[in-house]
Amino acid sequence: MDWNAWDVEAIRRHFVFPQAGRVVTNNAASTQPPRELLTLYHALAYDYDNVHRGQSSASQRTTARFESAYDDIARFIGARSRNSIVAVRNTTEAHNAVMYSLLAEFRDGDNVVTTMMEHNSNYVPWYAMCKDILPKFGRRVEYRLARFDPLTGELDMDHLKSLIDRRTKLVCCTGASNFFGTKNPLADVRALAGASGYVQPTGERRSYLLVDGAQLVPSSFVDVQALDLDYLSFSFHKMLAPFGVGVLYARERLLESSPPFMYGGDMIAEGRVFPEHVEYNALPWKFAAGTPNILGTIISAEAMRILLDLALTPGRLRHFATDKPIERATVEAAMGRVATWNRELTGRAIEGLSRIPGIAIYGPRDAARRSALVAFNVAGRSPMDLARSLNEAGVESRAGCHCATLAHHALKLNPPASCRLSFYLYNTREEVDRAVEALVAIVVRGDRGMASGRQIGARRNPLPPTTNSRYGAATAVSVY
C-alpha cells in the first residue's frame, strides 16, 4: 500500500473527536461516528414514520429506505440477498438469537463447541442452554471449550479437532479476538466443522458453523459464501455508526427452517393470524417481530457506504447517502485498505511498547496475524489504574476483562483483567507513538496527568460533497 495514498487527513476532516484533541484508542469497544451520519440522523426526521405500516408517503419512502439497508448490508458481507439477514440490537443479542433458534434441534448426547478465547457473548449462551435450559427438558448438552496457546494467543487447532464428533451440532468460533487480537484460520475451523459428520434436520452432514465478526467485520474483507459461514454475527457500533444495531447473517436454508425467536408484529404474515393457527412472514422479516430501530437501521447501512468512501476517496462521498449499488470489488478494495493501515498502526504500538520494562503483550507479535488492538499488562501495576492515568495524559485506552473473562482466567492474570490500546482508520501514527510515550512516562517515570493537549472548541473543518443524495438537500446540513 502506498502510505501516502492513505490521507488520514482527509479521513479525520469527517469527525467531530479531533476537534476535542481527544486520542481515541479503545476502538475494539466503539468506534466514533462520522459527523455525515449524525447529520443525516437529524434530516431522516422529514420523512420519518414506521415501515411496513402505513400508506402515507413517508412510511412508503422509510419503507423503502429500511429495506434498501438490509440489501446494502446483504452486499457488503458477500450474502446472496437480503434473506439472510436478520437486524437485531447488537453482536451477543445476534448469539442469542441463534441459541434460541436452534434450542428445540438439541438432542439428548448433543454438543456444542466454542473457544476459551470467545467474547462471554458467545460462551454464556451456550453455557446457559446447556446448564439452565435445556436440562428442565430433560435434555442433557454438553459445551465444550477449545484450548488456545498461552504464547501466542492463538487457537489450538489440535485441541480443537478433538472435540468436535459426530454429536457436534454447532463449533462457535471468533474471527478475531478482542483480546489477543488473533484472526483465527476460519477456513480450517470450517473443514474441521464440516467433517464432524453430524446429521442435521435438513440432512446435512455436518457442523454448523458460527463466527463472531464483531472485531473481523469492521476491519477486513469478510465474504459469507466463500467462508462457507452458516452464522456470522457483528455489530455497527464498531465500524463508525451510532450504538444500538448489530447483524445477524444466516444461511437462507437456515432462517427457513428455524422457529422465530420473537414472536408478533412484522414477523407475522399480513392478515394471517387465526384461532387455530398463525402463518409467519417471509423472509428477512420473518425475525422481525415488533417495531425495529428503523433510523439506526437506515444510519448503519449508511455507515457502511462512507466506510468505503473514507477508505477509498475521503475527498469525495462517492457511494454515502446515494443509491450507488455497493459492489463485492469495491467491498474488497476498501476493506484491504483499512486492514492495511491498522495493521501499520498495530505493528508500531506492538514495537514501541516492547520497549517497556516489565511488560507482557498478549497476541501474535506479527501484526499481519492479528486485528487492530494490542492488550497488555505491566508488571506490578494494575491494568485499571494504567488506563486510568493514560487517560489523564490525554489517551483513551481501555482496562478490564473486555468481556474475554475466560481468556484472563486461562491466563491465570489477577485480577482478570488487561489494559488495551485498538485503532481504526482514522487514527494516526502520531497517536500511536503519543500513546506508547505516554506509557513509558507512565511506567518508567511514574508521570501522571501529561499535558493532553485538548482544544476544545478548535475551529470545524469543511466536509466534502456528497452527490446524488437520496436524502435531499437536509443532509447538507452540518451538526456540531
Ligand SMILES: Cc1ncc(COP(=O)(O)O)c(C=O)c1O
Contents of the next structure:
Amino acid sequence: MDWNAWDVEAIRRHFVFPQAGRVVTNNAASTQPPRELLTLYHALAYDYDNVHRGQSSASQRTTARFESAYDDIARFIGARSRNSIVAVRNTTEAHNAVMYSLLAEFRDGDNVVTTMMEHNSNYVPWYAMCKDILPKFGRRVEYRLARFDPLTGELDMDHLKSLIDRRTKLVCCTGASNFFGTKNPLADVRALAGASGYVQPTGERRSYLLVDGAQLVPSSFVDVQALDLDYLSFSFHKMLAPFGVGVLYARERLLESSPPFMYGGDMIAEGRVFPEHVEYNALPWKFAAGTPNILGTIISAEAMRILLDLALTPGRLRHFATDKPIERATVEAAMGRVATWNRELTGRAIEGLSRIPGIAIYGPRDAARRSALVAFNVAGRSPMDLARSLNEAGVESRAGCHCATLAHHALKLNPPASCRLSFYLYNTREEVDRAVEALVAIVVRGDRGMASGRQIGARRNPLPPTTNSRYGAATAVSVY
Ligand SMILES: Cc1ncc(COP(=O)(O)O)c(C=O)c1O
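Could I see the form predicted together with the ligand next, after the form predicted alone?
Whole complex next, starting from this chain.
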C-alpha cells in the first residue's frame, strides 16, 4: 500500500476527539463516532415515527430508512438478503439469541465446542445452557473448550479437531481474539465443523459454525457466503456507530426453521393472532419483536457507509447518507485498506513495546496474523496501574481481563488481567509512538504520567525482576 494514500489527517477531520487532544487507544472496546454521524442522528430525530406502526409520512420514511439499513448490513457482510439479518443490541445478545434459538434442538448427548480464547459472551451462554438450563429439562449436553498455544496465542487446531465429533451440534469460534489479537483460520475451522457428520434437524450433516466477529468485522473484509458461516455476530459500537446495535447474521434457512427467541408485537404476521393459534412474521421481522432501536439501526448502517468513505475517499463522502448501493468490491477495497493500516499501527506498537524491559506481549508476533490490538503485562507491575498511569499521560488504554477471562486464567495470570492498546483507522503512527514512549517513561523512569503535556508526578520506581511476576511475565507469550 502507498502509505501516502492513507490520509489519516483527512480521516481525523471527521472526528471531534482529536481536538480534545485525546489519544484513543481503547478501540477494541468501542470506537469514536464521526461528527457527520452525530449530526445525522440529530437531524433524523426531527423526522421520525415508529416503524411498521403508522400511516404518517414520517412513519413511512422511517420505515423505508430502517428497512434499507438491513439491506446495507446484508451487503456489507455478503449476505444474500436482509432475511439473514437480525438486529440485536450487541454481540453478546447475538450469541444468546443463537443459544435460545437452538436450545430446543439440542438432543441428549450432544455437545457444543467453543474455545479458551473466546470472549465470555461466546462461552458463558454455552456454559449456562449445559449446566443451568438443559439439565432442568433432563437433557445432558456437554460444552468442550479447545485450547490455544500459550506461546503463540494461536488456536490449537489439533485439539479443536479432537473435540469435534458426530454429536457436535455447534462449533463456536472467535474470528479475532480480543486479547491475543489472533485471527483464527476460519476456513479450517469451517472444514472441521463441516466434516463432523452431525445430523441437523434440517437433514444437513455437519456442525453449525458460529463466528464471533466483534473484533474481525470492524477491520476486515468478511464474506459470510465465502466463509460458509452459519452464524456471525458483531457490534456497531466497535465500528464508528454509537452504542446499542449489533447484528446476528444467520443462514436464512436456519432463521426460517428456528423459533423466535423474543415474542410479542411486530414479530407476528399482521392480524394472525388468535386464542388458539399465532402466526409469525416473515423474515427478517420474525426476529424483531417490539419496537426496535430504529435510529440506532439506521445510524449503524450509515456508520458502515462512512467507514467505506473514510477508508477510500476521506476528502469526499460518496456513500454516507446516500442511496448509493454498497458494492462488494467497494467493501473489499475499503476493508482491505483498513486492515493494512491497522497492521502498520499494530506492528509499530509491537516493535516499540518490545524494547521495554520485562514486558510480555501476548499473541502472534507477526502483525499480519492479528487484529489491531496489543495486550501486555510488565513484570511486577499491575496492569491497572499501568493503564491509570497511561491515562495520566493522556493515553487511553484498557486494563482488565477484557472478558477473555478463560485465556487469562490459562496463562496463569494473577490477577487475570493485562493492559491493552487497540487502534482504529483514525489512529496515527505518532499516537502509537506516544503510547509506547509513555509506557517507557512509566516503566523505566517511573513516571506516573503527564497530564495535558505536563508531568504531574514522577517517582522513582526501579524495575523489579522480570521473572516470577504476579502479572505473568514468566508465563507469557513473548518476554523481552
Ligand atoms: C471478541 C469479542 N466478542 C464479543 C464482545 C462483546 O461485545 P458487546 O459488548 O458489544 O456485546 C467483544 C467486546 O469487546 C469482543 O471483543
